[in-house]
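To begin, one chain is listed below as C-alpha cells, in the form predicted on its own.
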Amino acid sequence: MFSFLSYMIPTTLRMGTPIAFTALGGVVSERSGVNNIGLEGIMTAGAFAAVLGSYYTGSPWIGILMAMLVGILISAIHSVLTITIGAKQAVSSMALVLLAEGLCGVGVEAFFGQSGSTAQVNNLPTSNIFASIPLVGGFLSHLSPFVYIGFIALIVVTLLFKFTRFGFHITAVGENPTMAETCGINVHRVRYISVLASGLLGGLGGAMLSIGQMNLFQEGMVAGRGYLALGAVTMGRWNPVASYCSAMIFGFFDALQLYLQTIPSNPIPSDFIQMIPYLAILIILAVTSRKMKYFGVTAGGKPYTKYASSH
C-alpha cells in the first residue's frame, strides 16, 4: 500500500498540474463570458516555446517566460477576433488550435532541423531546494517546481474571485455584460485581460509538459489535455478550487494507468490500460453533468460588441 501511495501521489501531481494550470485559465476566461476551446493550441504553443527558450538560452526559466508570452500572444488573437470583431468563439478557438499545431510542426524543422521532436534541453523535473527539509524533504524535492507554481496560481485565482474588485467585475461581465457596462465596467477591457490570463496559464501548462515532465517537445505531446482542462472547468462548475481538484482527478487516472503498466506479468492488455483515463473521465463527466443545476456562465459564448449586436 505504501509503495502504491508513494508512486501515485507525486505522479498524480505531475500528471494533473498541466491540466490544472490550463483549467484555471479556462475558469478566468469563461467566467468573463469568453469560451476558449483553443486551450489545446495554447498548451501546444507553450510547450514548444518553453523548449525553444531553454534551447537558445540554456535556462528553463527563460523557457517558462517564453511559454507564458506565447500563450498571451495566441490569446490576444482570440481576443481580437471574438471580443472586438465579434467572431464565433468556437470557430476562432479551433482555428487557433490548428494554427498553433501547424506553426509548432514547422518550427521544429526550422529551428532544430528535424521532424517530429526537438533536441533535448535543460528542464525542471525536480525542486532540489527542498531537499534539506527534515522528513519531507525527499518527497518535496522530487516534485517539479511547476507543481508549486500551480499551488500559487490556484491561490491567486481563488483570491481574485473572492476578494478583489476585478474578480467581481469578471463575474459581472460574464453574467450580464449590459448591466456591467451600465454600472461603469469596461466589458471589453475585462474580457481582454481575462482571456490573456487564460493564455498565460495555458502556456504554463504546456511548458510543464515539455520541460517539467520531459526535456523536449514532441508533436502531439499535448494529446487532448487542453480539452481535459475544459472538462475540468465544467466538472468544477467554473470554480477555481473545484476545477483544480477535477484536474487532479484526471491526473490520478492518468497516474493509475502508468502504475498498472509497471506491474510485472499484468494480464490486462496495455491498450485497454491506456484507455482508463479517458473512460473514467467520460463516466465522471456524464454523471456530474446530469446532476448539475448550474450550466455555466449566463453570457458565456455570447459576444458583446457593437458589430455583433447589429447583426
The other form holds:
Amino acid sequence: MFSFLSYMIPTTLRMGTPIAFTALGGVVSERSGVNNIGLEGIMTAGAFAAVLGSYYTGSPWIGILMAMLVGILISAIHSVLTITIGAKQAVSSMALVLLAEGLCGVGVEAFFGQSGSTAQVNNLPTSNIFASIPLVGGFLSHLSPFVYIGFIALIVVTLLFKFTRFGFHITAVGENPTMAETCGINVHRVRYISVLASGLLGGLGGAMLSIGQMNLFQEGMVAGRGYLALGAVTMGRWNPVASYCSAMIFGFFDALQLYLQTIPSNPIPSDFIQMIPYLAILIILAVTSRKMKYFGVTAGGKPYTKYASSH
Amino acid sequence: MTSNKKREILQELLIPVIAVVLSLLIGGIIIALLGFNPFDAYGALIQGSMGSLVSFTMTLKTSVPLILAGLAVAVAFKSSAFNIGVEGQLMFGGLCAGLVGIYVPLPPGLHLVVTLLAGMLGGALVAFFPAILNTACNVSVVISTIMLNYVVQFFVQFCVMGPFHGDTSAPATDPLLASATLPNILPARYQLNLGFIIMILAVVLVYIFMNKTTKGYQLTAVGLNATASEFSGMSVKKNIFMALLLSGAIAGLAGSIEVTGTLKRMVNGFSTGYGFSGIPIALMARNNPFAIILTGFFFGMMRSGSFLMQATVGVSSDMVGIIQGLVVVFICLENLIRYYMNRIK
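I've shown you the form predicted on its own. Could you give me the structure of the form predicted together with its partner chain?
Complete assembly follows, chain above in first position.
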C-alpha cells in the first residue's frame, strides 16, 4: 500500500499539473465569456516553444518563458477572431489546434532536421533547492518545479477572482457584458486580457509536458490533455480551486494507468489501460453534469458588440 | 432575382475563395521563410496532384474520405452540434467494415453492401455515446466526441494488433475477401474505385434529406434557432441526437470506403487526420453538400500533391496542416472580408 501511495502521489501531481495549468487558463478565459476549445493547440505550441527555447539557450527556464510567450501569441489570434471580429468561438478555437499542430510539425523539421520528434534538451525534472530540508526534502525535491509553479498559479488565479477588482470585472463581463459596459468596464479589453492569460497558462501546461515530464517534443504528445482541461473546467464549475482539483483527478487516472502498466504479468492489455483517463472523464462528466444547476457562464460563447444587446 | 441579390450571392461565393487565396499567400510566406521557393513548392503541389491523369484520379481517390468527413461534420454542424469525433467514428467504421469483410463470407454483391453497412453502423455506434450523453446527461458534445477519439484509437489498436492481427509484419489485418472490396471503375492504373460513385450518391442523398424532407428541415431549424424551434414543437435534443448519429454513419462510410477500396485490409491508424480535415472542409463549403465536393477536392489536392512537394522541393508535408489552419482563420474573418467588400462596391 505504501509503495502504491508513494508512486501515486508524485505521479498524480506530475500528470495532473499540465492539465491543471491549462484548466486554470480555461477558467479565466471562460469566466470572461470566451470559450476556448483551442487549449489543445496552445499546449502543443507551448510544448514545442519550450523545447526550442531550452535547445537554443541551454536553459529550460528560458524555455518556460518562450512557452508562455508563444501561448500568448497564439491565443492572440483567438482573441482577435472572437472578440473583435465576432467569429464563432468553437470554429476559431479549431483554427488554433490545426495551426499549432501544422506549425509544430513543420517547425520540428525546420529546426531539428528530423520529423516526428525534436532533439533532447535540458529539462526541469526535479527541484533540487528543496533537497536540504529535513524529512520531506527528498519527496519535495523529486517533484518538478512546474508542480510548485502550478500551486502558485492556483493561488494567483484564486486571489484574482476572490479579491481583485479585475477579477470581478472578468466575472461581470462574462455574466452580463452589456451591464458591465454600462458600469464603465471595457468589455473587449477585459476579454482580451483574459484570453491572453489563458494562453500564458496553457503554454505553461504545454511546457511542463515537454521539458517537465520529458526532455523533448513529440508530435501528438499533448494527446487530448487540452480537452481534458476543458472537461476539468466544466467539472469544476468554472471555479479555480475545483477545476484544479478536477484536473488532478484526471492526473490520478493517468497515474493509475501508468502504475497498472508497471505491474508485471498484468492480464489487461495495455491498450485498455491507456483508455482509462479518457473513459474516466466521460463517466465523471456524465454523472456530474446531470444534476448541474449552474449551466456555466451566462454570456459564455457569445460575441459582444457595443451599442447592441448581446441577446 | 434582383441584381442586389445576385451580388449578395456572388459575394458569399467569393468569401471562401478569398480565404483560400489569403491562406495560400501566408503559407507561401512561411515556405519562403523556411528557405524554399514558394512558387516551386506550389508548382510541385499542383504537378503532384493534377499533373497527369494518373495523379488526377489519385487526387480524386484521396478526396473521397475527405469529402465524406466534411459531409459528416456539416450534418452535425447544421443542427449546431460540433462533432470533432469524426476521426474516431471513421476509424471504427473502417474496423467494422474490415472485420465483416474478412470474417463474414457472403455472396458477391451482398457482401459488399453488408460490409459498407457494417462500417456505417460502426460509425453511428461511436457517435451514439456522445449523442446519448448530451441528451441524457448534458455533457458537451465537443468534449465527449474528442474523448471518444482516443478511446477508439486505443480500441482499434488493440483489435488490429491483437486478436485480428493478420499474417503480416505490418500493423494490419489479413486482406479482405475479394467480394468485400470495391471494384475499380476505371482501368486498373487509374486506381479510382466505386467508392467515388458512392460518395457522390451520399452527397446527393444528404442534400435531398437536408433540403427536401421535413426531418432535414427540422434539423436545420434547430441549428438556426434552438429557442424558436423548441417553441414550435421540435425537440432540440432529439434533432441533435439524430444529426450526430447520421454524422457518425457518414464518417463510418468514409472509413469503410478507405478500407474496402484503397487499403483492402484494415490498417491501424489508417486515417491520417481525415476527420479533422473534415472541419475546414465543411466550414469552407458553409455546410453545403455540393460545395463540400469542391472544398474536399481542394484538400485532397493538397494532400496528394504534398508528397511530391516534400520529395522534390523539400517542404514538409505538414505544411498542408498549416494551410488548413489558416483557411479556418480566414473563414473566421468572413465578417471583416464582407465589410471590406461592401466598402469597395
